[in-house]
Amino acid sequence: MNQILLITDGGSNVGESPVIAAAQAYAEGITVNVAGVVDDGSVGEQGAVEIAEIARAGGGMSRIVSTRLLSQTVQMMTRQTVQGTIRQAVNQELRQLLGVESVAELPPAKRAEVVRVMEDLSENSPLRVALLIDASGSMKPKLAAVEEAIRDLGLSLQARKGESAVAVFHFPGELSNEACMLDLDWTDAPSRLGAIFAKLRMKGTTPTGPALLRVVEFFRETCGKINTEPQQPTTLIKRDDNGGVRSDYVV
């Protein structure tokens, strides 16, 4: 399983439309998420609509959340994206097989069953996760809570049983012409995490469709590739399994 999680405040105004962007990214089974950070302020309107926009022309979730609260709704995002997927999935197979819309009108016995399957494909499947985050000059104020967010995220994502690859990319990139920069390639390792801080400059225009486009690109590149490093042994996380995989609101 594929996902962009689009780290932004809003406001994309350069280059090709976000939400054509994250159209195409869905058309090639990556799903895109956006969470709308915000600090003291509030998102304009504007911006709020482009995160609902992209989020759901991308088959994920928005969420317009506090930069307090951003760490948390990040792990929360991944999780119930796998989760949707894996439930739409189902369902599907359902339809073709037994004839029934969805787990629920099964009977009790067989239900308890799919739903074990299910909790397992969502510990155990592959899954990675490309963060795109918004460098330009208006996220600057929330740059702690964003690298707060990527630590957390890597290490909930090595405490899975399935394989799973984080890599990170910023935007605007440093050159004129640069959409966005990959700042870490495929890593299961949280510790590489950290390091790609120290290269951010938060500043210039907000390109977020040439940048969704260029991470759409990095997926068809590098398909089946993930650098990996010797891991310590870790706890494994009990997840709940939480309804729904599209909302907006302030959190």
Contents of the next structure:
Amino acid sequence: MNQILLITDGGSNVGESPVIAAAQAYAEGITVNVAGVVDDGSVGEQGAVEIAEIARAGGGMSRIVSTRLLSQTVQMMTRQTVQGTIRQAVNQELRQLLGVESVAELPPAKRAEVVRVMEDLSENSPLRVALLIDASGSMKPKLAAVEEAIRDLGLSLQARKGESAVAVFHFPGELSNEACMLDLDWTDAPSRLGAIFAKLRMKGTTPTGPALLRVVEFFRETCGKINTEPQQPTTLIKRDDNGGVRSDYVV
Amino acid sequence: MITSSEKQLPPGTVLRGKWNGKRYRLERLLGLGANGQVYLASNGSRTCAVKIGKETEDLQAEANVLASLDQRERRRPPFLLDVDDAELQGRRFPFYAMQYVPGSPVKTYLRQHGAQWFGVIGYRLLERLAELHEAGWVFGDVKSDNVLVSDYGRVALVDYGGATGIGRGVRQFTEIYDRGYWAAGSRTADPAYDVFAVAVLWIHALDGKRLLQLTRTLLPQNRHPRELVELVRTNPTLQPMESWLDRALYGRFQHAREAGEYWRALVHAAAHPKTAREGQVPGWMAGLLAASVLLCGTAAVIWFLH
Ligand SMILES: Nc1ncnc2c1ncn2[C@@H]1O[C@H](COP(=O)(O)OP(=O)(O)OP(=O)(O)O)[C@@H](O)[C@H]1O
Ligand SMILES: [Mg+2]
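Right, the form predicted on its own is done, so what does the form predicted together with its partner chain look like?
In what comes next, the whole complex appears, and the chain from above leads the way.
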């Protein structure tokens, strides 16, 4: 199961449409969820519409929340998407095998069994979540909450029985032609990203569409493989301690 | 299907089970939650509670937990009574019927009957959780609303939406009761997860204002069990149980039974003035002492009658 979670606070303004990019992601088997973070004021009508559209195109869900509720929301969206993916797959099987539309049409005794299977699958299937963080200027005061949400998500994923990993990107990248930049390669234990976030140079552009497409490619390239080479996730995790060996994977 | 903001069903509404054919007359709303609505209902002359769900799968998952507990604990009457669908105004609602649990949430109970009851309630709650753990489940979503207390401190759990097989990721939890939120451990379901939440429950019930204040002001990176212990240390009602709360918050109870035993020992130790620290009996402990004297008295009378 592959998911992208986009965390943003407004509309895109550069490059291809994020809605089309999200549709492409979904076509490649990656569900796109969007958390719109706002504290004072709102994302604006246009931003809100775009956020909802990206999620709809990406087969996922969107929520507009305050920083205080971000961790909870991210955790909830990820979990519900996992369940949704499994339910869809199981319901499809049921259609083919039994000719019923969904588990809700089965008599309660059968339903109990099918739901048990769904729960096992939700718990045990491998899961990959790529977080794509909007690092435009207006997001700066919200990054602490984003960091906390990532730590919190890591905690929930670690508790699963199935193999789980997260990767973290921010956009725009540092160079003018990078849509986004990898901060953390697939890891099953994301820790504080403070060191990374502290160094971010916030820029004005918001190339949400190109960034989404780049993350889709990343899924393809890595096949979600957790890097276990010596200098990879472990050093990345401990980065705060030694003050910044950065994996210079620039995308 | 339905959301909590959606309107409630009026009293007198009759649900007719599509598969099992039972009829339930809804009497009044008992509670609303993230997963559905719970009504007091009657099935013939029998009173029960009916939970109407939003998602078939979520509701069925809860019913599965209840069914497995009923399987395990055959000595008591089953809690889960029926699982079915009902049709109302052309829409299908999944629901299940269960025993009606009288009582009020812990916080309300303590407000009405006095904080001195928390010794008894705490013991009963840990015993109940231990049973659940021994059946292979962790409750997960321990919080005031889900712990109903009836006469003389009897305890029952409701809302098994968070119940999780031991070793899996906790399915549903409430942030401030969550061990992971306080950087006190993982979110993997183990008995200590529930025991931690019980400790927070007591802080929430007896020092709620300061707890909520703390969650609002503390930076995420500073969340730590020591912050909770600090609250306990400076609250006269909680202080007698400090050593228990400390162990629970630091995950130093492997089992709820063990936690229950220790709780019991503290309750008794504090009830005996000689062994109590500085010979001083805190108010709530004195109340408990009176209750236990009364109980002993009753026991003696019964003994005589035999
Ligand atoms: N068997 C019962 N007997 C009496 N009251 C009950 C019973 N089950 C639930 N309730 C009441 O209904 C409320 C809501 O039920 P429940 O917690 O199961 O719903 P939920 O949608 O799972 O809620 P949550 O948002 O807490 O997950 C409970 O807090 C409790 O007050
Ligand atoms: Mg509840």
